[in-house]
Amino acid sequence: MRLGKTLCILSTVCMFSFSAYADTKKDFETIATAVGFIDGGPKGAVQMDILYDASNADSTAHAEEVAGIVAGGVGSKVKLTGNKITSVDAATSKVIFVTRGAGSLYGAALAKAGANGGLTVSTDMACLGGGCVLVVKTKPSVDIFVSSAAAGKTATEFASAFSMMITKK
């Protein structure tokens, strides 16, 4: 009896933890909209590199999740699709999405984005500043965070109208 209650509680906690951690289509619609506000940034169909650490199970699972969400394309002015990569050297897109658990790749991803004339984005707050220019959260409300330091390293400039929608860090 006690074991059944414990398993029920654990499964409920895990279910709520996972659902709070999962990305949504809205996250990527928001990222696509934000990319559309970059001065001189990419427009139209953009294949986003999804950078993950293959040695980290959470990072690998997040890459699969993201690839599934953007598989048919997400966004309007900028329509994001995805290409999973495990090496920063393989990044060719102007938009590099950095997964959870890929902390060891932050600095190299930011440098590569700068070299490609692009930016790094994520839904993982841990990436903000150290590796990502832009982090989006849409639960419980839409929050768009921009690291001024990281944006400077990639020479990313957003349209002035966008500044009212973001929180600079």
Given for the second form:
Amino acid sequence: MRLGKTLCILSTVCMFSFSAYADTKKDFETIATAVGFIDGGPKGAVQMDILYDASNADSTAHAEEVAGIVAGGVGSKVKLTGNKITSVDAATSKVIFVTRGAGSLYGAALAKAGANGGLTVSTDMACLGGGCVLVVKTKPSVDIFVSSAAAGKTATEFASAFSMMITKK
Amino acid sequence: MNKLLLTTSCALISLSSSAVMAQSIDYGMMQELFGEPVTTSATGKPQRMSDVPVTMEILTADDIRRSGAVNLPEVLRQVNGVNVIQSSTQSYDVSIRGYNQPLSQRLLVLVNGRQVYLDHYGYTAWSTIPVQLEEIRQIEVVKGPNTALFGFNAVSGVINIVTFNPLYDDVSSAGITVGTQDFRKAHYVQSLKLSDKIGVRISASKRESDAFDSSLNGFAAAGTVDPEQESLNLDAMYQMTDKSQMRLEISGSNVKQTDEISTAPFVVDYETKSAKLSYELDSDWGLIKASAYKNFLDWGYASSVGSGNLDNEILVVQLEDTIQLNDAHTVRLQGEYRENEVTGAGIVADGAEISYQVYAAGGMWNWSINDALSWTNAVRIDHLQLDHNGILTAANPFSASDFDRSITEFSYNSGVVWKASENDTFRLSTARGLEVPSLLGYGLDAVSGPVTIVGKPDLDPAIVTNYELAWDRKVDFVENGLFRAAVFHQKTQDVKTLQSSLTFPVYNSDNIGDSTSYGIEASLDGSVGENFDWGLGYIYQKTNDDLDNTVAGVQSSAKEYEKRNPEHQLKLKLGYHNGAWEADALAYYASGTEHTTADFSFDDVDGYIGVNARVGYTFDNDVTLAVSAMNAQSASVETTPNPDVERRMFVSLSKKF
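Provide the structure of the form predicted together with its partner chain, given the form predicted alone shown above.
Complete assembly follows, chain above in first position.
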């Protein structure tokens, strides 16, 4: 009985945890639109690298989740699809999505994005600055966060009108 | 003037050749991205509606369509705090937070930043605005003085009509509407994408109807006319580079209608033309906008006391630069030059010209103190130089040298926005706005039989100061609930009027004192499921006048705001949409008022209720059939001393293509 209760509580916590972190199509539409405002940034179909830490279950699950959401392409002017990678060296895209739980890859991901002439993005606020240039949050309202330091490292600049509407950290 | 244009051109050429980055605002994309309307009206900086430091409402294209209205004032009626009065079938006056009156001069009305209020007397003839409801992306209603950002006349608020962008948006449509009072209207809007870099939108409309005739309430039948309106608009955008755009807007309108002028009905003809060229550049030096436009008005009136006509030409040149200095600070610098001149017959002496030039400079500073707190300040200085050329009528007590006068006044806006939580936003703001006298206020110079009417060259601008605290809260006891409330205190100094006298001259302009108003407005919007939405709004406003409306103890002026401002206004909106069906209704109530009549006595107008409604069905081929009604609850209702407002019903058939 006690075990049952514990499992029940755990499963509830897990469900809540999953639900709190669950990405949506709107997250990636927001990322795609934001990428479209990058000066000299990619346009049209963009296969985004989904970088995850294979040794971290949460990171792996997040990568699966993201790959599923963008499988059919998300966005209009910039249309994102995904390609899961576990190594920064495998990243070739101008857009690298960094999953949750991939903290060990932050520095390398940012450096690689800069080398690719692109940027790192995420839905995980923990990534902002150390690993990611841009992080989006769409609930309860849309907020777009940009790390000025990370943007400087990747030479990412946004259109002025858009830049005035995002939160810079 | 040539020197200024040359300087502007040189600056633009210089900036064009510098390193540039990115593109200008695409309202549609921004709205889709952030899930709420986006505006540049509050500060000049692009902002979400929930972030602006002023109390603002934005009506979207959906709101406009679902209102069922056939004109702009009936669209605006749904906004809490907006007061609409109707003088005849086609003549309306709109104000924000009271102080409404015929030929209301307190509202700045813009189409894509171009003033469409008429500068000879500073009011808006709404039917002359040459855009179709179908080509409007959003209408931004800014409440309270906003002179520091927009210029004078923005004392009770700003209404900025933003049309769809010809480069980004395809909004082609055509339609016909017929209705009671023999109403007939046809409109056509065509978007043309000539290339990836050039977009054009053209629109035209024509409408006619009969005048209200159920009860004229003392209005002289000779002053009423069956209204007519026709308009034409061209809007073209050229993407010069990835970072710069050029926009050309050319428009015109012809209107005939009955207007109430100084408590009497006049048959008025308007012929407007305008041309505007604007340029936007996203550069290392910020977001630079330059624009120049010229408005032409040919205006004529006829009434039982005579007739007259005038030509009014306005040239406006504006240059502004919005710069994000760093993550926390954004500034905007702006300069403006304005020429405004009136010539005419029966209004000013034949061959005479009354004119002024305005030089204005301003700045805005937005400081994002932290994620929750921001502070915006704006200041502007206007320098006006008045001039008069030609003769004055023999009856005019002033001489030409009296018009050799300049005015320098400042205005400001300051607002703090505090996002106390994810659900609560507070705004604390103060503002000082200018209502500069119109050219006719300064230089009206007419003799009609025994009647002489003169302006006053030493007339002072009215100064409006406003203090306001507003609170927005997302509430969870109703679905998608948003509660908005504001308390405000507003003082108008040196109210201007045209007053009569038993002695010479019979009518003259003058400043007659101050008026103070305070109030509270509140609204709650929500939805039920996916198909129903609703909104409830209320405003209470108390006005205290300190005005001298008498000459030698005799009532001589119609400015009695504490009597004509309704103390209570209530609005209820209900909406239903399900697939192809849309059904909407707006019920509104205004409490009783007292209005001045032609002999300056007072006429009680009881509180009244009005209902506007629409039902529409869109077929698979984008054809929409809609039935709508204005003032649906009653065959006719008295809302002013003017003719009763009659029930109006419309059937419209339109197609998007």
